[in-house]
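One chain comes next, on its own, written as structure tokens: the form predicted on its own.
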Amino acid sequence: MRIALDFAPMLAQWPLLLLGAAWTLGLTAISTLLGGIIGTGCAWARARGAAPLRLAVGAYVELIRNTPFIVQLFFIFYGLPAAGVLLSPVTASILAMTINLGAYATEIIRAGIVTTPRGQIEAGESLALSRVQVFLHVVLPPALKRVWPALVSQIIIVMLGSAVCGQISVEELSHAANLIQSRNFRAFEAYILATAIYLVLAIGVRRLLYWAGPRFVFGR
């Protein structure tokens, strides 16, 4: 069986693909910022917090890490309205991606925190720094440096997972590919092109984060 590929109808829809890629990057950027903040706070809570706080954060982490992302997304978008919480598709997607990344980032960052040498912490305390200052200036930067590759990989996974957000009508890349193939019935070409774009986005975002980390997050 011979397949005749024709990418011309796909390329004619480049504004739609470009918009989808932009939505994917936008969702990823916002959820990375918010998820990173949540992950950092929860990592500190699991490593240094009081027992009730550690228990609550642990429950959150286990719940999110042991359920599918699409179920979390559907619960937020379709389930919360039953409790009177109505969210737009974009807001629900950002919330789901943020919560998901936050849980995984918690464990990744915690791994970096618990490997901080005790002497390093004591040195910060000897300078009369508060616990918060010790954490922000002594513990967190080297911890992030140690776990940055793993954290970047998780961000990429969350970005690729945003493809399911098209199921609730968010106009990200997979939604654009679905829309294009429904118009011209060239599904094979549409998803080949979408795969190529996702690959480029993943490589580009990974390199950007590897470049930005030492300069803006944890220093050289």
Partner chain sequence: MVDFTLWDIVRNLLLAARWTVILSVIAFIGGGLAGLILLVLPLTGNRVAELAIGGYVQVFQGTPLLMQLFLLYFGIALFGVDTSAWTAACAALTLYSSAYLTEIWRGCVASIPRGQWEASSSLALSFGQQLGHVILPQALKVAVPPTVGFLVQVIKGTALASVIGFVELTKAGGMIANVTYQPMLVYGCVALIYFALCFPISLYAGSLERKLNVGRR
Contents of the next structure:
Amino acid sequence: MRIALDFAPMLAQWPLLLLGAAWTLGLTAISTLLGGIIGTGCAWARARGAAPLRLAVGAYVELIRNTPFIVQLFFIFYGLPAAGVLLSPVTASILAMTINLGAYATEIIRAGIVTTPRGQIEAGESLALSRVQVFLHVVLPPALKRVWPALVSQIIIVMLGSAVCGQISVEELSHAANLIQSRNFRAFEAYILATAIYLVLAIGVRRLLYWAGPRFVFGR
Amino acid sequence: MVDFTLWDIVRNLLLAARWTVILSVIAFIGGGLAGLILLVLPLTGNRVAELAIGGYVQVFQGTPLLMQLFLLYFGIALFGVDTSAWTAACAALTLYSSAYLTEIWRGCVASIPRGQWEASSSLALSFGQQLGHVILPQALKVAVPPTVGFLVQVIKGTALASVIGFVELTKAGGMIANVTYQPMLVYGCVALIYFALCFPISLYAGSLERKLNVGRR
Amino acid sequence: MSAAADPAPAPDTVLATPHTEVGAPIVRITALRKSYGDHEVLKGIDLDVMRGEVVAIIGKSGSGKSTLLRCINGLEVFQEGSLIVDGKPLLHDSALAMRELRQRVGMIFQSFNLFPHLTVGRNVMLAPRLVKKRNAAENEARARKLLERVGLAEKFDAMPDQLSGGQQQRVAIARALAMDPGVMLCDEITSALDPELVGEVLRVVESLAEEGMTLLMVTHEMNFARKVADRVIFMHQGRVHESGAPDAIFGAPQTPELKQFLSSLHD
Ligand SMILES: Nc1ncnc2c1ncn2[C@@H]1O[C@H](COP(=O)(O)OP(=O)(O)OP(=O)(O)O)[C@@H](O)[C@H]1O
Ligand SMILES: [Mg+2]
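Could you give the coordinates for the form predicted in complex with the partner chain, as opposed to the form predicted on its own above?
Full complex below, order starting with the chain above.
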């Protein structure tokens, strides 16, 4: 038996794939930024906040971490309009990815925060820094440094997870593959190509974040 | 149009959730067995196996599970074999699990101090004996919490099988949402059922982890 | 020290009978060279160890002492030269030959390396059961006797993490003895111990020496080396730089390197 694979018609579709990859990266970048902020805030709330706040954040984190991303996305995109919240596919995707990453980032960053040596905080406070200043300048940078590898892995998981956003017709990479295969009926080749691009993106983003972390996020 | 009570919705979702559970169990066990083989092969010092398995893990962890599902769905068809969404989902999730479990377990084996390998080889134990009597029993203890934790990831992963048309919990949710015009309620219920499946496992994994850490001090 | 913890030398010997005739070297190392990448760590070692001989290896950190010991039981692969133990050459490529060799060579590590998931008794019984297929009753009797020999008879069912470092190291000695090795390699076996625990381990080693066990030991305990060793080898930069009887080595060192090494110990 012979299996004939033909990638030539695929390569002709490169602008679509490129655009798809750009969307994937764009969605990831925005939700990383927003999710990182949520994660940091919630991590602080969970580690040092008042009891009800801790409980609320805990509920958010567990709810998100114990349900599939696709269900979260569908709830936001298909479910929320019933409550009068109509979102475009792109907005719904960004919202879902942000909320999802925020929950995981909370746990990851919290793990970094709680391992801060007591003396560091005391040293900061004895220099008359405010609680917020101590958190932002003394506790957070080394905490992020400690958990950076885990955080980067999670960002990549969210990026790869964004493939389902194509299901609500966001024109990201998997959607591009879908479109191509519906035009030329070469599904396998289309998905192979898209998958390979995802792999390259995953490796590239990991490299980029490992490079960027010490320079822009937590200092050396 | 028929009216659906909440109970109708939940009952149908629960029936579909059976398939989520079955698919998860198959993928977890199949992936575990495959993962064990992939774990042991490179330990024998076979460089080629080590590189190949490293690549395998990298590919499965570096690409979307959704793409893996599509590839198996359309890939098996290329061989002229009639694929159902069910076979493709089982195969894809099994491969996916094997890659993750191998990686998790590799970390556990690597965490066993080198001295344990050296002491057991200086006592003339064979490779199999070292593995079976010295290394794996110790690695197993460390491996249980993350392995249980990974089960949650598998259960969540099965939701993607809905995209290739396998009717499990998520797919059933979509179908019911379409006929009831109550997407918020339906997806809310779907989410809660996943939560009910996953959260106890997460809690259990967490408590195992804490026990292990206490035991280590 | 309590009577129970004191390793009383057992009257009856528990050592194995030799494989080769008395008088032949049990370890014969010829022109052995070993490198890590471009870094040559052993630069041609020649060394014969006779049956029943106790050889102490001394030298600066990084001089290759551990590497030499680890080559002898095949934990490290060397590039040139030959190594014969008990008449059998060491062949890295043959797993079977390697296991043969390791049954003749026992090793005791600086960090004990007891198996933490097994009781003390099982630590001692594991290898004889798996490798020598010794029957259960005999194996247990033997293990109990060896533990008694190192003064730990009552610890048979204890877990390793319930023991002090000195006790763990004595279990490790019993575990190695259980395989009836012809040679024992000891790499700084007291270096990880609190000072007050060093004595109990050294006493066990000394009694082994008295019973005629062939010992190759890397040690920083110069007094012990002087007292117990038949021969002392000073290693320097991957070579056997000077060797001889303890009195000669410590009392009348010949080379400036050894003189410097010995005087550095006193500051
Ligand atoms: N696995 C390894 N890879 C590369 N180099 C190594 C390795 N093990 C040892 N070396 C190098 O080989 C040299 C000899 O090391 P070895 O451990 O034999 O010294 P040693 O005499 O036992 O020293 P010490 O008294 O500190 O134990 C050192 O320069 C060391 O850096
Ligand atoms: Mg050493």
